[in-house]
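Take a look at this single chain in structure tokens; it is the form predicted on its own.
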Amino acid sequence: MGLMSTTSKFEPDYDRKAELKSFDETKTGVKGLVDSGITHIPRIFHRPPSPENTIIEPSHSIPNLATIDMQGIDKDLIKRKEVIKNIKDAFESWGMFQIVNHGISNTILDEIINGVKRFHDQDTDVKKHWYIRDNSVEQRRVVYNSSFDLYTAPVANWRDTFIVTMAPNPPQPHELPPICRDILIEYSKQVLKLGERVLQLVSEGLGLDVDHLTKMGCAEGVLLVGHYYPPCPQPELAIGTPNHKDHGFITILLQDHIGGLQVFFQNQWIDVPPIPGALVVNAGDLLQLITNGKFVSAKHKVVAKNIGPRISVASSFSTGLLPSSKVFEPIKELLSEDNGAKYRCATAKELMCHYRGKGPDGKFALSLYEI
């Protein structure tokens, strides 16, 4: 299978720090650049040459990510067992799958996409109120910026983002942006219920009691992340979201029709096609840790496109940076003499801090906890 390089010559011979600072101080994000009419992207967005920065040419031999139909699993025991097996197989191999007939209506899905778009499209002076570079959710219930690791990453992301901590202590309505307040509240309620349901199926797939993972606290926290990827005039030079793994237990992702999400599987990047009404579910580092590596944290990224804006809504099941003394370790029921613990214990905050602080060496946070 051929690979087509999309990198450009990386030129560090400029004042990168000054350019980053200048971009950050506008508080208008990548959308502000596009609105200004640029035809060439600033060099802070030029990705350095790397084997990761490739696009796979279309081929009929590319494997497809599983799409799992959850219809009727609460009434049909045979169907439930089939779904549990499919989830188990997907998490053991891909670390990711898509679900349909999951219980959240298309009306709600469309409205949360529109709500995220409304936030990013609103008047700049209003939006600037939410802009903050310190991403600590302890300081602000809603954080809006562009590239949380802007000053430490080797390349800036071609996207703008807002993050809201919706659980365990949901914000009061007046603490949320008025332009998308109602749908943030409603969608987070529904996605929390769905996440608990998925974790029950995952528990059963591990041979554990149905509520094992929820009792551990895997659904205690939810971070809702609204991404906005403006059309990029030079998509071959940029990256929407770099190659990464999520830090939490699971992430439930809604993407619009634009596409661009890719998952790494069998040593190649595979497109995750948008399916109307579908949600993407992927495992994060904390799930890999507590399952002792039985389930794998999905490596994924988002490529930049010259069309858009692309909108996605990620619901990460983790308490993130919230203070918590709860320690997670490999589940004892999954260990044996022949299968000892592969990871040291960690708190959600520790993993999140390592995730945010990882440098250009490409190391993932979970690798720091391997025994």
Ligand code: OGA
Second form
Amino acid sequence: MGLMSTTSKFEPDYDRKAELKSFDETKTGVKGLVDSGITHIPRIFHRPPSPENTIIEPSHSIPNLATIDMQGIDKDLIKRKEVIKNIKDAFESWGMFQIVNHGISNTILDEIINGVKRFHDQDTDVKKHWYIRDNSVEQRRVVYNSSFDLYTAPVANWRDTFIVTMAPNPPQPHELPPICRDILIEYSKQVLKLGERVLQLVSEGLGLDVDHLTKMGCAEGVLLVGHYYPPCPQPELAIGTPNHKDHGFITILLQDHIGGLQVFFQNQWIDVPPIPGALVVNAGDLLQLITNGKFVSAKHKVVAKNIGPRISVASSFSTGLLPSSKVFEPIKELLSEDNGAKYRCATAKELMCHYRGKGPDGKFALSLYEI
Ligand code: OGA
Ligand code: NI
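Structure of the form predicted together with this ligand, given the form predicted on its own:
Everything in the complex follows now, all chains and molecules, and the chain you saw is the first one.
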């Protein structure tokens, strides 16, 4: 954030910088535009022409993203083995799966969705205090804005977001927005525990000790990201979240019932259907790096819709922009003579800085670390 290296070959024929700035200065985000009653979206939100926007003809059989049932895996060894195998298969191919019976109750899931909605719905004068867009984001516990890469990305996102650093060093209650404070604390506690469990299964799926990934620090940091996608009057022109890969180890994503999340698999965009009580788990670039490419980070996006708002809560397992000297490299146990390291080492911060940022050749961030 603020350090993004996104480049765009597309040159707009208007003073885009000025329009971005006036949108930014409202500090009320996309929701502010919708609340003001616009029927045509400003051109900063128009998706530029790109091959990524071309519609790929769906194949006859559309593959389904796996839904993995975690019920009973702590007691039933056979069930546990099966789940580990399913997770391994999903992370090797899609980089994503859904989980049910994961231990977080529907009440908690509903409450965090409602808490994120309340944050975005609250009085604009209160909400504006949390709005920030400068280099001090690195020191801030809570960052609220619209398109964290507003000035560098080729298109502004049709969504508003707040990000809270929940780990390491859990926040003091007074640092959090009062309107959703209690549920932020409770949900992040539970999601951290679940993330550790998932990372244990992932470790075993790699043939490593159960605690290998957590001992490496994969669950040391958690960023909780609360998205609000307002209904869009011209959804065909806009994008909720552009095509990207997450930078961290894993992301545990909760989406509400609206839908719109898609994952790229076998050369086509596949819907990730909202399932009540389910959580989406996806691999990020740091996991791809430490597994030497055995597990792949999922390419995904969120399309804009004329219904909404759509709320989602992404819990990214990473220390993000926090200063950290910890460097990650391909796990030695996974390398062999015919499988040498494919990536150079990187810190979480380095990868986050390139998050969605594509190099001059339009490639994704992790390619910058390829050997
Ligand atoms: C993200 C993300 C998807 C969503 O925050 O990285 O991909 O459904 N979010 O909001
Ligand atoms: Ni993502």
